[in-house]
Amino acid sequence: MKMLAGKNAVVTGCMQGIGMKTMEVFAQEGANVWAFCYQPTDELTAKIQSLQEECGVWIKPLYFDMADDEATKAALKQVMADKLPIDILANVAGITHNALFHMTSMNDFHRVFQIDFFAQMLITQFITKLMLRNRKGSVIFISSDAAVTGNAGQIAYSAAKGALISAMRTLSAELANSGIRVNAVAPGVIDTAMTQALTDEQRDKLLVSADIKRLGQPEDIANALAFLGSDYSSYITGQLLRVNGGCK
């Protein structure tokens, strides 16, 4: 029995990276998905069509930029006229800013504070609505090891992971009598495009307190998305859950 057999989600992110890595694992495991995507691209394209062949579930695209409210609020209704029960919403798309705390703007920090706290809490406001007709459901945030432990020249994105964090824990407070679970993942070093762009003594830095000495892989964080969202997790939230190799 698949994990999520006759599960249906929305994953945000799934361009790239952990967002399209949790779309492939949610399809292998059985549920169907809406994909909120920045846009289109031919490897996005392939990627959706393949898992569908292969793991007989529907994945339904969903192009717009989460800067833009209104634009939000249109692919929202979209998943609505579909009139189907939502059983997860894993909320992964993200955006980082690199610089020191005086080198940050206010705008960086709005820029910031939109796609990884405000555009999410929008997001959750309106699933999580339809999830109360069935009173059940699973919620789920990627926050970061940086909103725990704090990272130099990460103050917009560790501070707007942090917020969700808090935000996790008081909705699982609101919503847990109504059925629904809210959690968070804070992902440490992970191998995406925002680690890329490091140099090899920055990953090392990050890596040093780690007792996996490597980087993680998306699929580490899918996985631990899929259990969160699974029947396997009933008994679980408020949690935030620390997938870091063993970092202090």
Given for the second form:
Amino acid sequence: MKMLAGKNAVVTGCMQGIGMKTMEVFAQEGANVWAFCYQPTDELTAKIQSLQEECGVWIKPLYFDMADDEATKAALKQVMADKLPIDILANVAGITHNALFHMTSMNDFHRVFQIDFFAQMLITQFITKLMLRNRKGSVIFISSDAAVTGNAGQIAYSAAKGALISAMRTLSAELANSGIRVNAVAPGVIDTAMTQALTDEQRDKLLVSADIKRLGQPEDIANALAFLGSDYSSYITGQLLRVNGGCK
Amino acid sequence: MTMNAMLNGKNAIVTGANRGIGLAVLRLFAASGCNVWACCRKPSEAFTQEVAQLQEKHSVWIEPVYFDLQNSEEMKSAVKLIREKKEKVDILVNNAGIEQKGSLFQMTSTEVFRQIFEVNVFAQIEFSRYITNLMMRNRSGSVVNLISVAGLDMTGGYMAYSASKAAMASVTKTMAAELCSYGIRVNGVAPGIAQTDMAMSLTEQARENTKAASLMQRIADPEEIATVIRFLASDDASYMTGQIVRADGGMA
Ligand SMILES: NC(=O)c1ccc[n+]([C@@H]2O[C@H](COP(=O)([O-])OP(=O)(O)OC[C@H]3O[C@@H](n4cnc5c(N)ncnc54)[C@H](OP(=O)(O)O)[C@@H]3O)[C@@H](O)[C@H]2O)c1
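May I ask for the structure of the form predicted together with the partner chain now, the form predicted on its own having been displayed?
After this comes the whole thing, all chains and molecules, with the earlier chain placed first.
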């Protein structure tokens, strides 16, 4: 049996990187996916097509900008209109902002928090409301090592990711008796467009603290999300799973 | 990768495989296509039957290995037996352990401390040293240690046990750092409370307290701990090392 056979999942940030890989692993493990993306690309469309054929699942892309609450709500209403039980919400979408504290404008803070925190709360509110009807579900956020250890030059990003950890813990407490588990994954340095924005020097410095001397791959995170989304983690809630190659 | 084939073709060593969480691990690993050296103290009719059934059902080999963790000579012979099979060792689950009769710090004799540490710490390190030595030759391996939330959260009443588990949390991290360059990952699972003989030996009060402290307000099935162990043991966790994963129904 596949790990997520027959489950329905919402995955955000499917356009690229970890989100796209998560969509792929979820489909391969037998889950149907509502794939939230910023905008269509040829690569994404082709990927969805081939995954559907290969895995015998459906994948519905929904395109919108998480900076726009109204657009987000409209997409969520489309999910609701499908009237299907939702088993998993993987909040993958996120943006980064690399700047020192004194160089980070309030505008930057607002922009980062909008995507990395507020929009995720909005989506999670909608989706968990649907999960409550079935009294089961698994919600997963993506935090970051930067939120745990701090990371010079990433104040807005690490603060938003820290807020997610706290929200995850509160939410896990609020939803536990409704059968909904809430956890987060904290990736280390993962090889995606987001980390390619770092300078070589920044990247090397980050790797110094990892025991496993390689960048993490999107698949490393997607596999952890599949585990937390599955019933194989049924006694795990309120936890931060660090997938970071052993950084402290 | 489908979950049931998650450990396909791998070979694992599981200690304390005859009951409790260890038995759940043995069953799950076998069902996931994994061959197992099933370590326990003494042969028994029930265990022999269990092993025979699992082998047949899942087409894997399971080799019982009998030794007491407190007996270095027995341990050495066991390692020899494992080595002589000339199969690669991919996974080590250090599961066997003992608990302590609940008693306050002031009431806990040094003797009790020593005995608990002997099994829960020193024997684990000794055995891990032998086995990771074999893994080092293949430059790959995954070790999963059984910690406990008792070793991470400070609660009163089971100090020797808690301290032994805290020591293992630390051992886990140091081993991870030292063995990483040999391709060996080392992680821990910290269960809250799981339905086993060990949990049943706690006082009713201690059990109820632990249960009440969890968001889920229930005790885990041993299988729910085994699935977490399997994840960490598998290649799906290939970028995780030095971590202690709590499977505690939501406590901290
Ligand atoms: N159950 C829980 O709630 C819980 C919570 C947190 C952590 N854990 C940890 O999870 C692990 C398994 O616990 P469990 O609940 O499954 O315990 P259990 O039901 O009491 O089983 C313990 C196992 O360890 C073996 N063992 C003990 N001393 C040994 C020795 N000197 N040499 C060889 N084997 C020995 C036992 O063998 P015999 O049958 O020969 O005695 C048995 O197979 C332990 O490390 C425990 O500390 C359990």
